[in-house]
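Just the one chain here, laid out as structure tokens, in the form predicted on its own.
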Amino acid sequence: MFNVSLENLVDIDLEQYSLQDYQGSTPRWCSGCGDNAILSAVQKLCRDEQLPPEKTVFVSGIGCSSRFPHYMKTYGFHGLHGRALPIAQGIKMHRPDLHVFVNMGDGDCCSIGTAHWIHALRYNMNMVAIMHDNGIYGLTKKQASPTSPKGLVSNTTPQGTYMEALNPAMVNLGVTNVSFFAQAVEWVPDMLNDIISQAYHHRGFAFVRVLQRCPHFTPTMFDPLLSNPNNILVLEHENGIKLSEAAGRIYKNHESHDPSDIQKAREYAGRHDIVPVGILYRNPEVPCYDEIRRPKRVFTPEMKEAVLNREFDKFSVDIDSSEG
């Protein structure tokens, strides 16, 4: 009747999310803390991918990094120390439609949470895990963590740590069914954003270790990397990250690395003379436990309510009969 072309119609109901739509409470991290950079990168990812806040959930354990869910305007679960991964796995198993992220510290993941970390790699469920690694327990005030460098003086090691630091890269790449491991530094936003984006698009369990500064307890830990960019080796590839022109002028030490080559990835992970940054390993063909064991039956809210009522009825009290 009016000869209106559908191609010119605008869907006014189409909602576009901005960065502000993902910003929760005001972060309480120290000024200069690397957690702020990781938060910015994740919020940017959510904005770029237009992830519905009601379909996105962040899970954490205990520690400075684990306040992450409070600062995201999405669903969140602030769990127990070291237990973020099994909680996230339970969420993903029963709600495969949700975008699930896990945020852990080095102590949270590599100490009390180690067993969950190992089996999460093996199960390879579809989610992104980000380990904020500052080499110290921050929230509980400067105790040595598994990734603290040898000789670090802390409240629990006043004479300095006696053992070499745990290498999370080597651990990840040594577990059966590992499908994605990447390493980033929080002070190079372009690379951090790229790595987190590719982790999100990976099919399976994407583990990202982010080296991050703690300006209060370990302010000089990463000075060798900050003062001399040649101490960082950027791993580039058409199936990995691509160094921008601006970053390339600073980080001139880079090599081409095919992320499908796990043996080469392990060689990079084991180096002590340099810190590899980029996607070390990726294999989207590894089976995902949540796909193998996904419930065949979809339970509607009505069905769940009926089951709950049946269970509650088992414990109901008949007042009339009790009085008789």
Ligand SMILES: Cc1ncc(C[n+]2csc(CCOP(=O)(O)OP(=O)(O)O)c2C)c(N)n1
The other form holds:
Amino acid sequence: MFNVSLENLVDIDLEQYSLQDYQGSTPRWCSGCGDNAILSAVQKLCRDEQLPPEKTVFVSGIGCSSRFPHYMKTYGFHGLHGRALPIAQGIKMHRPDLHVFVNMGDGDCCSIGTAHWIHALRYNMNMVAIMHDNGIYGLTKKQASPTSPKGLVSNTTPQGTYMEALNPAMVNLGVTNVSFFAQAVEWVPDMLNDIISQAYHHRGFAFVRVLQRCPHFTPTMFDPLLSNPNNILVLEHENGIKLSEAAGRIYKNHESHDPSDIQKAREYAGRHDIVPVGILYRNPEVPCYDEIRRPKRVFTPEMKEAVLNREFDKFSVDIDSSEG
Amino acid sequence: MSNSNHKPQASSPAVEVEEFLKTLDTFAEPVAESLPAGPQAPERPALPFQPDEDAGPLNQALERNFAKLLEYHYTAHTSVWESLAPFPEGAFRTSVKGLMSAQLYAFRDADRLRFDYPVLLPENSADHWRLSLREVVDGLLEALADKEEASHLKRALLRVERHIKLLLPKKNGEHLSALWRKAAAAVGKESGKDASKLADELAALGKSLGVDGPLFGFTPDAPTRILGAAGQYDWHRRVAAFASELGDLLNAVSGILAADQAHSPEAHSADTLHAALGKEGSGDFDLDAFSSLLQTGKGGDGLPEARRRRIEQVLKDLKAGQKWFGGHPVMAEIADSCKGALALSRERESTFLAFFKAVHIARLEVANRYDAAGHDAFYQEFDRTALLPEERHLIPPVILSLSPEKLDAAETGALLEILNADLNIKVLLILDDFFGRPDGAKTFWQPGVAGKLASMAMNLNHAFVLQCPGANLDAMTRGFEDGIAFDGPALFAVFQPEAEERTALPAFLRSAAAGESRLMPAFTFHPGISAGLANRLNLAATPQRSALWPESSLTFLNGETEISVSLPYTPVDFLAMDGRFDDHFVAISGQVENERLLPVGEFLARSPETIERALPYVLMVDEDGRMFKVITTRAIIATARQLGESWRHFQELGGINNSFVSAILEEELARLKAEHQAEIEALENNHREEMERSLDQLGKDVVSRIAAGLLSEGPMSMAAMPVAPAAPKPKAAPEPQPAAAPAETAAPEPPAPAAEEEESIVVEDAYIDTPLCTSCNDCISLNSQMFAYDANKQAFVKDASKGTFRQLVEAAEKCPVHIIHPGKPVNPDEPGLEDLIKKAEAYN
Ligand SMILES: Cc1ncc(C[n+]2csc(CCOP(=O)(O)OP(=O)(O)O)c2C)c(N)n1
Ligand code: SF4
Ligand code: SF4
Ligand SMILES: [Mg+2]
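Rather than the form predicted on its own that you just supplied, could I have the structure of the form predicted in complex with the named molecule?
Full complex below, order starting with the chain above.
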């Protein structure tokens, strides 16, 4: 009862982080860009979970969306085009205590970074990856991406694209060890927040594809979804997302889907008539590479130094004789 | 490990007898008959016996000597023997030396017994910290069970086990592997023709065991070794998780200093760069320029001096503590005096306080939460109350091994201090005797104080207490485990006697017998359990704990016929084999019959007036297997009564036959019976009255009918007879009424919810459906005076007057999710309003 413990003490001095504490520099995205919505959803997550900024890191590749780390007042790594995932994996491996987030564009993830994407799924390391899917290369000024809808006229496809778009949902759900896949639209904040929060709480690699508007280059791409909410099929479940009352009034097309059912998830992923939104699949039991490979024994800097010195002592460099 | 002796109490006496047999079996079970007896094992018949002789002369001799024997019983004067009338040849013995309690006859060949000793204390085993050799061998036997071709090995394995036991007195504490090798070779040699093959096979089986460690027989130091192993094992398990956290902490804390160093001007100086590149490489670079380039980077201010010093101190303290947790942690030495243990414990506590203080500060530092204003003062006053329970658990306990002769007044005082303090000291008290002769008294040996320390400690209600015979390995080791896990002091009192000349009983059996006879009831007392005394005090390890004495059945031969009797095992039986009380026992051939000779169990149970002229006896068996009735003295009976009373006291505390509870139960039962009786009477009276009333009525009816029939014409019809009610009809209970009867006329319907009026709502003021806002910045970038974000970064109309209606409409048009409602214009003079109002309609 009068046993003063560290726990109490930590609570006393604990400061509450507010949204501002996570806001970095002012976003330079175009006005109305959907990336803003993703940014504020992520900032809300950080605040709600009270993630210590110094224990949180955002890693990105190159693209409009990849400017994300600049706008977070946490640690960040604005990487190379397509290489966000391996960088993030390296960070997680070495610093398992950090909360790692990855932001990629559709070009970043599904084009140049595809190999990393597939293997990141298989390695299932603890982190949240958000793909900002605007169906276009935004930063390089309107070039078709693998997720551009067939026929999209762009700077690289003046005749319109020739092939059906890549379906990232199907790819995710087809890779060995996939453990969490969710799909969201950036313009329904309640659902977006819910999905990102569940991704954060998932054990393993949580991949969220967010459909994101690029009003600057493809202002009408998502009109079918915006003007007719029934084209969005909300997947609800007690183990998945729950529609808020306000959103429920607009999104009347919903079904119950148990996220542990991968076959059903694949069925939804393959549908062309609607866009499924919600947690399609989740399995927290999949082994995580970072947990498996976490060293059982901890080596302090002294120990490492001792080992290195022992190795170095096996060699001797005779400077005098080499000079002479 | 067999737990059969700790089964929950069975209610039927038959089961209890079974249980007792199993108890003895667990302690000591005769080796399979196929094993040849050891060289010195005396040949004795399988069952004790009574010769088929005429008991007449024997009974007459007893009758003639009864008064003298009574005198002996009351006085214990051996001088009475001189004036006794003679007994038939060999039927009377004034000494019981060499006789054995009939209950222990089955275990007469000590060499052939298998029991829980020797004990193996495995090294580096994740699964066990102790195993009995018997379990090890049984494991092998089980593996060979259905291998026909290995049947020769099964017998040989038992011989290996016995050989190891024979080797042990000289090799106590040697490793199993070494002993096994020697025993395997010896068994091979014994077997004759395939000697080396068998020895090799046995040696291979030994290697396949996968466990090794020192082996200890039933020696006085065994409990100390076992307790040491228990402590070590427990502590290893506890520190494992923490050791890795400690490594992380060390890394993280030194990381803070390293990061600071890497950003310091020294790290960026040309000299450091030079040193980093080495003599050869640095010539190619302009390191001064490079250094000044590095210096321009926007570094922080570096660690404040106070913080640096704090972190350095923490690092030092963490490293000092690391030796306890890194690698293969060692739990330290065992103290052998109370004073020494107190000193060791205080020293250990202050070491660990400094260490855990460093751990706490390190955690705060790593989390970047150390706030000098609050924490400095707190950590100045850091004492044991600030430790978390799991941290207190990481301080290895001090183990203190005591023998009663060391307990002088000062040490006894220190022992009480230990048991009553918040110290993590585990005291092992190894008892080898219960009796002491009071100073100068030549009268009788009294149970000594040391044997009562455990029950005294229990009354402190602060320390964990275990009392048990060392022979009950299972109870002892479980008690050790619980006591070590207990967050506070513990006392383990273990009866572990040495082999002694004066008694024929091997030390191991003597220890077990002390438990059976209630001389040393096995119990644990756990003050941490709050739900009542009966839960704190656990008597489960005492055999047949709900009985006063444990009963076992004895089979013997009476002439040619087998007879089974049930016998209690009492302190009298135990003392008869002690050797020091020989003057208090006299043996008469078992055939003797006399109604004033009473078995000791019955004698103890009877009221004093009925036994004034009776003699109590226990059954013993001589070297040849002959049974004797062994008469004892009043002094021994008094001791047995006293021990029985203390056992009853324990039982009551442990919730068995609690006298208080029984009294209340009896009272309650009587009250309920009386109440019940009153109720029955009331019902009967009621019934009788109703019956009388009905019969009365019937009589009146019949009379009036008959009268009416007589008066009317025509024959009396039977059918017209009224039918008397068979029994008074109980007054019908009123029909249950629904809680709220439906009203005759329906209540007026509540006014129907107003029809959706959405359409008719007229938006006057501009507003935003804030919860649906996607934070896209569109409206804000249009006019940040008019629109603003709330704490959730979602837009709302902050002040519509800070802009034009045109802007409101424009924002509504732009908003990707159409949640801006422009309302009505505030300024009626704004140009182009008509057009704008029309546009706004779509968004209102
Ligand atoms: C190795 C490499 N190849 C090509 C580029 C050029 N480049 C920059 S961003 C980009 C595509 C960006 O599209 P996306 O990833 O969808 O991001 P968005 O801008 O749409 O958010 C490309 C091809 C580069 N920076 N590096
Ligand atoms: S170009 Fe498109 S994706 Fe890039 S910032 Fe502008 S709106 Fe956003
Ligand atoms: S335009 Fe709409 S979605 Fe964008 S910030 Fe304003 S209210 Fe929110
Ligand atoms: Mg893109």
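Here, rigid core means the biggest group of C-alpha atoms that superpose within 1.5 Å across both forms. Numbering follows the first chain given and starts at 1. As the structure is a computational prediction, the values presented were derived from the model and not from experiment.
State yes or no: after fitting on the rigid core, is the Cα displacement of residue 25 between these two forms at least 2 Å? No, residue 25 moves less than 2 Å.
After lining up the core, report the Cα displacement of residue 307 between these two forms in Å, one decimal place. With the cores aligned, its C-alpha sits 8.4 Å away.
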